[in-house]
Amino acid sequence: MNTSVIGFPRIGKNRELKFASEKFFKGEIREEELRQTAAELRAYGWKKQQEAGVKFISSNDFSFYDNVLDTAVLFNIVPKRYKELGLTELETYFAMARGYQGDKGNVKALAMKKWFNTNYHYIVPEIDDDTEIKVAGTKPYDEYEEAKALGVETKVSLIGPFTLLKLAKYTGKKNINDFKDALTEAYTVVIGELAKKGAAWVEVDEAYLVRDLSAEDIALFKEIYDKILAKKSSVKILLQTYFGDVRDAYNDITSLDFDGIGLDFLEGRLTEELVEKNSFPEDKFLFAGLVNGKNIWKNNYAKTLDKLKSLKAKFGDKVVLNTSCSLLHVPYTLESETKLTEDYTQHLAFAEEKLAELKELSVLSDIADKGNVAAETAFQNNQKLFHGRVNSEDKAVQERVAGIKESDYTRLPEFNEREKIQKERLGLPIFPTTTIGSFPQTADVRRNRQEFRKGLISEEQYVEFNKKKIADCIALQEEIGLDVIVHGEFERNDMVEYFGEHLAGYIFTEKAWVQSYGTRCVKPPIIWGDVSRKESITVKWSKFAKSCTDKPVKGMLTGPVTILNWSFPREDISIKESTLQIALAIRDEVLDLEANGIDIIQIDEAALREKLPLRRSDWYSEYLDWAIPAFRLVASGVRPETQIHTHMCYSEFTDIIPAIDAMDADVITFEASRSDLQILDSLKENNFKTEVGPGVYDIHSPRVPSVEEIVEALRKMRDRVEDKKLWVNPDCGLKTRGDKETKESLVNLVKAAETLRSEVQ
């Protein structure tokens, strides 16, 4: 059975590419030696994929920042304010996804939103009234020819045009009907251009037809790829969907002239079911998403060979088995993991892994080969793996989960009774200014946890080091002004990570990094087993904080749905368990929290949106029915002069206003500065009774946002949202950010906060 893989971890196994593009930003390497770099990680993924016998390898899924920003260059939807900046193509292209700030100008990056259901962001294009779509580049053409110069033949991978204009933002009078037409004519060039060359597939990432679709949307999608396909030439055409099913435009895309459909039948619940209540044409190839691209767990052979022989029987060799998405959203390999016992190994599949995987199967699916002594040794080692399986399990932890009740997911008093309870306790001024929680991490702090675990240092040393910085940056921020201080968390190497390792149940790897977004990787935890609280986790580290500075000090945590969602989860049981087993223990800490004396405690969910059903119809079935009330298990057993805290990041939040009120939290801060402050207008449509920090500048950016500049922005908040529940803050974390400019920053940030105030007192 021939294979195929939608797209290939790009990062590099030890993180190359963020090395090498953090260079090039700071001038230290030519563009030259990263194109090199790139050139060499793009070579390195295509010969794994041939090496493991994959038939159809993806080109043009490698990106130096983000493929949607790719797309959006290669069809010249550069906004203007990037191309006045003089800057080399290259330089243009970092621009628009991190911002620049230098002797060429000061322009704010693109939006940045995260992809989907999954923790990669993308970059918002943004197409106003006179851009003029035309192909601008040809880095299509050039990594396929890279790839056939290889000995590699390679299918090439487009992010498609319906979900390039759906995504869009729109910034003049001009709208999605305005640019469809130029917009399917450029991909008509690309396409026939690569035909020239002898690409014999191209595929076109079509995601956004899993979510809910208007009979407007389908036509739109039936319009492009009429003329698209029209004009074809001799490429095939390769449809490809991911993360859900096509349900509303199944009957629509099958009946459409495409040479091939990948549908997802994992995260597809009802992919089975379209296949065989309408079958699926006879002349087009399915690319069934049966090995997951999204989860590290080994892949059940039995299950996914009962499928795989279903659709043969009815589809023969039209059936190409595929990856459920892009690799992109895994690690590399386990060869990089020297401390997981084998106990824990042989149930993990990542990137490379997956490849042995795919070839495994095609093998064995195959009834001819059935007498292949190494295929059926490893579908038998394969099954070993599933039978009589049980994971860490924790009674205890089983019985307090089942001990919940309703009770206990209710907040007492009411909120506008805390609000004036806090007001009167915590003394803060108006248009209160605060941090989201982390100072930047530079390289003594990384260097001091480091020599730690490698045991270079004691623990008394690793210690006072922390408790310098904290002091250090609780001085720095009474310098500056700030109203309600953080501590840094400089002991922290990762918002989830750092709690996984306090918590019974996770275990964790040592190179599995996985891209969040431009050169941001993240290493998620493993949930292996049931999770409780071992000890206390960020108690010690708040006290201490405390004992520096008169001025209230959040406590600061990672919420029960955003541990999960930044975690590799378990299979063997809901999410919505493992979710309610870590609001438990994060529950407990909230408590030793409170009872040491921290006033403020912020519980951040930056990742409540993230699997968030990509239908509205499942939001609540689904999803928000149990993950609301695991935040609100958190918080419910304090004192109602504890302000609770959350914060959220990155996502569209506009039209979950309802549910996020319904957290109950008392402030929430959250990113506005690269969406323009949209959300605060569905804030006060829904009379959001929360107090809020909208953030008013971007932290993913090296600009330092002027006075001004955050007046203005303040301004605006003013209009949607009461002065007595406005806050005043970045817009997420300071960790990825340097001193000096977190400084510059933070000292605009309280004078426009002291601005603010003149004009109404």
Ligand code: GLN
Second form
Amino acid sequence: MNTSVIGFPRIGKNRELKFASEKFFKGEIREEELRQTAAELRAYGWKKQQEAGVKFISSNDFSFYDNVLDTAVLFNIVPKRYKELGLTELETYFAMARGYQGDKGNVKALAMKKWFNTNYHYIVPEIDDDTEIKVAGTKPYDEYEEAKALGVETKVSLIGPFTLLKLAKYTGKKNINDFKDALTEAYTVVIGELAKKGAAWVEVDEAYLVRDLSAEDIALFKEIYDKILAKKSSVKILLQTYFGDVRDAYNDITSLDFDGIGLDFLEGRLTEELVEKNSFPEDKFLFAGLVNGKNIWKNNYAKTLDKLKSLKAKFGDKVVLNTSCSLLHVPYTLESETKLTEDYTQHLAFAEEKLAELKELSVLSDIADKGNVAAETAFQNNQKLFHGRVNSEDKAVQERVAGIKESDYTRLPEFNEREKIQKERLGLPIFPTTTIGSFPQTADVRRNRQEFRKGLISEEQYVEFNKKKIADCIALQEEIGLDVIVHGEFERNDMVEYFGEHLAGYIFTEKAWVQSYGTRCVKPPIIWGDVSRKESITVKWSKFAKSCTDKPVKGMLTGPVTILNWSFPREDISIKESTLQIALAIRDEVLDLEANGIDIIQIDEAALREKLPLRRSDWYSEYLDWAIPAFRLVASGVRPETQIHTHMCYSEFTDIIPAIDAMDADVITFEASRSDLQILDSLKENNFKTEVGPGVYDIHSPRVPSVEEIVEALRKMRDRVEDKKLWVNPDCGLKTRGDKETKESLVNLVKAAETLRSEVQ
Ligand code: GLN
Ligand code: ZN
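Given the form predicted alone above, produce the structure of the same protein in the form predicted together with the ligand.
The next block holds the full complex; its first chain is the one shown before.
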């Protein structure tokens, strides 16, 4: 049986791309050197896949920042303000990704969005009325030929035109209808060119097909592909979907002239049924996504072979075993993990181990009827992992979850009453200023942590250093004039891993990095067993911070839904069950902070939306109906005067505002600066009761916002949010920023708040 991989990680086993890009941004290396690193990473991935006998290996799955951005650039979807900077091609690309501030000008980055249910951020292409769509690059050709020169024949993967059109933002009067023909034509040109260069297969990734589709959407899809497929000549076209099933479009896409269709059999709840009921055309290859591209557990061979067997019985050798999505969403390899013992690693499979699984499964499926001793042993070994794996079970935790009462989900008294009590108690000025929690994780901060981890310094030295940092950070915040003080989160590597480390039931990796956006990677911890709080987690740092200032100090926690969503979850119990376990653990910490005199506690739910089903009809029943109560469970035990904040970022919230209000926090801060202020209109429409701090500037770019710019943003906010409910803060934590720009930005932020205060008083 042939195997296929949708895409391979590209950041490098040791995050080589991240480090090279960062050097390039700082001007420490030249473009050629960065390009050289990129080429080595591509070669590495191709070679690994080739060694594993993968028949369908992708090229053009590499990106310096993001594939959607690559595709936009390929088709000349580059807003004028970036072109006008007069930078080199690669610099323009990075200006779109990260913003630009320098001698050639000052522009913000394009917006980023997590369009699908992963932690990966896509860049949002902006199409304005002047955009002239045409082929303006050679990336797909270059990468195809580069692979070929290395002896690797690839399928060239492209983000599909339908998905691109649907996800792009139209900033002028024109809309999809005005651009679809030009884009279709441009894709035809690229595909034709690839055919000329000898490509046998082109893969078009149309992930948008797994969302809810209207009749209009389907008509658009058909119109585009009727044209593209009519001109495809010798090249074969694979329509690839992932992250769900294509229930709205199944019959339409299978009746088009694609040569192969890739379906997700894991996250696509209805995929099997669709294929069963409606069958699948005999003339097409069925790329069956059965090896999980998102989770890190070993594949259960019995289950997969069972499915393959029934697919093969129907469709014969046209079935190709595929990953369920790009392997971009999992780390490189277990080989980098030196600390986890075999007891753990035998249950895990990262990208490279998944390649081995593809290979083993392919052999096993071929000899299924004939019997083969070596393969049988592999099968037996695999199956042992799925019998009697008792994941550090903890009966007490299970009983506590079973004993949660309805009333445990409700905080009393209700919001309006609490709001009054808190205003009186805290005595903050109008438009209070604060930050989201972390301050720059500068080299000294990281070094201190690393040295402690390696045992090079004592715990006492480690703690002393952090205390000094906290004291300095608080002095800085007082100097700047911020109203609600944070301790700076210097003890945290990551907002989820840090909590995982203090919870029972977690295991950790050393190098299991997954790309989140651009050069930013995360290292999700793994939920191995039942979760509970082993010890107090943040109390000592918050208490120390409180001792450094008379201003209110905000304690910082990560919420249960985010901890779950940014961990690799178990597959043997439901994510709801795991989340409730985590919620109880964090609830213990909340009460501990309160008992230790912390009056404001922020419970971050940055990733609340991450596992929101892609189809609206499933939102509440499958997810929000337990995720929102899980948050409430964490906060419901505190006194009325304790103010609960929450923070969310980087996704669309506009359409789940009622659910966010139902979290019943006292204050919510969120990202609003890189996208437009739509969300504020939605707050107004929904009579949002919670106080809000819409981020007034984008912290994901090193650019320093001016006072005027912030004032202007705040004025727009005031039109939509009552003065007494408006907070002033950056749009996310400052940990990725440097000291200098952080201070300058915050000084401007406080000045802007003061300007506003003087206007209302
Ligand atoms: N409190 C966290 C911080 O400031 C929040 C991070 C996030 O939302 N991603 O870093
Ligand atoms: Zn954030």
